[in-house]
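The chain below stands alone and is given as structure tokens, in the form predicted on its own.
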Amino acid sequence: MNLKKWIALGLTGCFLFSGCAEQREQAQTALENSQQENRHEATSFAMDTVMTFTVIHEDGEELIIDAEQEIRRLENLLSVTLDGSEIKQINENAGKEPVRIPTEILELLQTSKDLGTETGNAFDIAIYPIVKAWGFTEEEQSVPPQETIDQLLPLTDLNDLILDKENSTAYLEKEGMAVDLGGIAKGYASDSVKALLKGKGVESALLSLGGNICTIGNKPDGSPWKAVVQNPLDANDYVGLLEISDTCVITSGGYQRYFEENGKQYHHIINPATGWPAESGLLSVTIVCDSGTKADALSTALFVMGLEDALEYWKTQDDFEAIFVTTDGEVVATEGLKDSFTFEGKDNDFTYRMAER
């Protein structure tokens, strides 16, 4: 699972009323008290990560419970390890027989395949056997022999994942294949929880699913939510500030999960073409998109692609923006973030430019 730990939240703001200073102060105090009464927060652990929920609503406490239950429901469906999950059943029956699955999962698998095709297989939910060979699903990691990687690569072709909409089944054609939705599941979960809360009247909320950020509306004072894009080289530093409203922000980076062997560092983002950690010249990729599902997948895919190919792909799309941090110290933001992203990395020798279509 990608633990995208890059967000720091700014939850303060101001609200001004017209009239004399005393009236403004009284009104602001009343507003802040009302907001605090309706502000509800909770932290839980699911999908192998810490999740926090901030909901501004008079029934926020109950709504957070609903959100947590939705997360648990999805975890039971999508987990690659939990007994009884549909994904685990698909993997256990690889090369044997199709598995009947709920329409919801079938559609998510299809979305994953489509995003894989669109990105030239830079996003590949069938890469799991190789990820496991590297030990990123285990407590200990090590570099696998090239022979092992060569044997596993033929088991990672998404064309061998057969989805039958008419019968609502999924089938992995080759024994030893396995799919893992870890690169898209938290983004999908954020979309699901966001829809649930909006459907119950929530107009202001912030969801952090292991660092995957999804917001509903603005902060209670009407200002945008704020998030920082972490400096991949320093967990206590950041390279820029984002202002976001009613959208999702998700980052993937090699700095988030890695190990060292014989003096070399190996991160968890595997290039499906080689079976080795991607060496794309990027340290991190941040995606800003209304769809958490798409943002989650693209943060990985564009990291694998590298800056130039990622920008070419972005130019063909109109529903997301991105921020790239390169290994040579450049921060590149796409032009749709012109009014919402502020570069803050100059003091740490980063350079900055905006990419245009």
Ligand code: AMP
The other form holds:
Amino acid sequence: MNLKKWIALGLTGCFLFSGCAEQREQAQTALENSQQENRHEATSFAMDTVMTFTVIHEDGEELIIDAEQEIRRLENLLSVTLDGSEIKQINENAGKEPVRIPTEILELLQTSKDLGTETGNAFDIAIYPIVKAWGFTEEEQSVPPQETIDQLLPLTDLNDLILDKENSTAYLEKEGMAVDLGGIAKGYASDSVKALLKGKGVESALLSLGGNICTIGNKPDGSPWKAVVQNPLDANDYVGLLEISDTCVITSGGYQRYFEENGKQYHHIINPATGWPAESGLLSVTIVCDSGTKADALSTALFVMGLEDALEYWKTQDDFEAIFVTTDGEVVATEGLKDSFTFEGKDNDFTYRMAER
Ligand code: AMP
Ligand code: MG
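Complement to the form predicted on its own: the form predicted together with adenosine monophosphate:
Every component of the complex follows; first up is the chain already shown.
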């Protein structure tokens, strides 16, 4: 069915004939039917998470397969645990020799390093030895002895990750060092899939990678996509709703992965300054940014920084907005979201304020 023809017919009809309402209705029905026909959705599991892709396009089914293949390609390059991944090879050669890697990975490592520097090392992809010591990539988790953390902390310095653009190599200078893109890979994957789909003519899509959302354009009816900001204390509840067009919404929170020992919870976002899970007074940080890569890194980094430092950092930047949920039950949204964020946490005793520049 040619949608444009239907609409044109409907509009022309309005001018020429008296049965205008009927024509309009027909055009509307044609539009809705065509949207339904072109809406394709699939769920899969990759990168340790559930992914759902919704693509509005007549070739949506094939395009989703392309998107899933792109995710697998990236997983094979970026995984810290998959044998043969580029990242694993870099880690296995720490203290031994530089490893030749594709430019794409080199650039992602450089971006990660830059975001580390920009955030005062709150984002640190070289934190992996500590993440491992806590067991977050193992079957069992437990609080490591302070002695172990003290021994590992000197191995987490991003300055010891040497990136050589000319030779396209990455080198970890000290034995025992390891990089982990767990804090940025899903955002990067979202950007890659988004670029792939846009390149194939997709104008409307929603990509959900473990609850992190990246959108292309608007919904087919022209209204913005919606993303919820989860209540970190209740998986079935949310503290607010975001209306978004062609952007990404990425959340980091201690509630997303943690274990309990002696009645205390320990989560997976590590403060690189201490080697312990960040206790910064935040339950979650949601970043809204056109770049999924940046959104992902910043959600992790700003969680480590805590509300005050995070807001100071936000004031120095103009390409992202954020929503914080604090341990005191406050929801704070940055002012750029004033028209797109609706606070919905009142019934659960959250309070709300907007942070201004
Ligand atoms: P995210 O869910 O994006 O906040 O990423 C958290 C994951 O990133 C963890 O499971 C670790 O693999 C890794 N990670 C933990 N702490 C940090 C940190 N300070 N900087 C970078 N990556 C981290
Ligand atoms: Mg992240």
